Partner chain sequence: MNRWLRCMALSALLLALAACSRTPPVEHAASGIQQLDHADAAPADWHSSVPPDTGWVPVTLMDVWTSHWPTHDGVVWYRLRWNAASADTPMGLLLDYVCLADAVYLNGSLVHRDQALVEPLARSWVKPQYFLLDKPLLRQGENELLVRVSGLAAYQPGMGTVTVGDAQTVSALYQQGVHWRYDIPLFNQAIGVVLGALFGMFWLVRREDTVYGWYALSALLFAGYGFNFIAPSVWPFASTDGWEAFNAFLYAAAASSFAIFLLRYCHLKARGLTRTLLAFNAISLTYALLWPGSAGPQRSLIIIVGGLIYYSGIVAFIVNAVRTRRTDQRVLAVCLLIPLLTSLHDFLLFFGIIRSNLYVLAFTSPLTLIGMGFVLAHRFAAAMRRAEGFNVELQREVATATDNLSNTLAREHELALVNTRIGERLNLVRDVHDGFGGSLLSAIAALERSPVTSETLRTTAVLKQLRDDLRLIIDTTTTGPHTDLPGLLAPLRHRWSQRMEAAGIESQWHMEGIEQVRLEPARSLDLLRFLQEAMTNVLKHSGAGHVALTLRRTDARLLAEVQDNGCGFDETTHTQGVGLASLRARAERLGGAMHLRSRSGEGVAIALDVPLHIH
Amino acid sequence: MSHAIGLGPTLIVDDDASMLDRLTALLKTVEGTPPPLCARSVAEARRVLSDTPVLYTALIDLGLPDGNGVDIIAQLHNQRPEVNCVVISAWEEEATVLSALRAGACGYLLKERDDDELRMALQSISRGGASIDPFVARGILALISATTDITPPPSSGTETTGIDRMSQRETEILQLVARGHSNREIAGLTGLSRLTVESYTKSIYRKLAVSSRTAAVFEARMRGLLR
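Taking just this one chain, and keeping to the form predicted together with its partner chain, what is its structure?
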């Protein structure tokens, strides 16, 4: 996006100290990334954000002691769209990850993964790509079929999203991911470069994001993604 190498100035929002440590340590290994800012609650995150004019990346956990990280993501998506929001999730929680993506996140990290895997995911994000797992692909595909089934023509509302504008190539990639193919395998099957596959993923996430924060929360609640 706005930078070529590394994640740039980064904020980590997580109430789990060990996770903060772990991510901080991992970020050190990603080239071109300064030591990250840390916040343990929504309020602290808002404070840090207001004090930090230049921010490229935000890694945000959702279950915070004073609120939901999705609110921070939605706020950043609307007010500082240059910030790459990445949601931190545990155990492939489909609802959590999807609601974050709908709010404007353009990637996710899974706490359960080994350090090596997380490092790869962070490197992918730093390259402008995004990782995607079968459960996320499955969730997006379900969202697409639900949207094409129930949504009236896009012109009828202000909360239009790009779900119904998903290209054939993007849908194909989602289907391959849902069947368990790795990015490398998908590159082989589609004849695209691996980097292109990853940027397709990011484009998918962007189309998934709804335009306003309230709409995101509203829609997340409607779809039962938020409890």
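We call the rigid core whatever largest set of C-alpha positions still superposes within 1.5 Å between the two forms. Since the structure is predicted, the reported quantities are computational estimates derived from the model, not experimental observations. Residue numbers count along the first chain shown, from 1. Compared with the form predicted alone:
Relative to the superposed core, Arg194 undergoes a Cα shift of 2 Å or more between these two forms.
Val13 is not among the residues whose C-alpha shifts by 2 Å or more between these two forms once the rigid core is aligned; its shift stays under 2 Å.
Show the form predicted alone, please, because up to now only the form predicted together with its partner chain has appeared in this conversation.
Nothing else is written out below except the one chain.
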């Protein structure tokens, strides 16, 4: 996100009018965030996007009347990767969460949380954080643990694992990403330029077949690349 404070121009996609009103009210409390644009379907969201040249943040429900919010996330990631996509949904199944993260979502919030919890999460996102509801995060970590127990990485010295395909520098940066450091912070810690760090992170995404920092960490843990 290129702006310093606030969520910037924001799109809310949700077919529940009361939720649109609730999120609009919450966004008023996040400094530097103008009144949001709203859409109640995939088709309407696409029309809004075609008419909106500048967008920083998208808060997207997944269960929409004419499709899945994951399709909007994937479109934004492919066409406008500068937009931070955050899921805000009642769905908390691990497969659904992973689908959204792999499509490019950088956060996942649950509608059932009270206003104070959602406000804090939105403020964290406005400062560059990647907010995932703790309940969702626990479910994903449990899934990762179960997957690792069932399918451990190959131990044969003749086989090549994902970590072997990454350079030492990529592995170092992946570890720092997993600890929650931004690209700017990683640049300071490693002595590299921010552009160089961004180049390394893009290479990591490509090798893990993901499209966001959060998904990269989850995928790396599921493959046993992070301990």
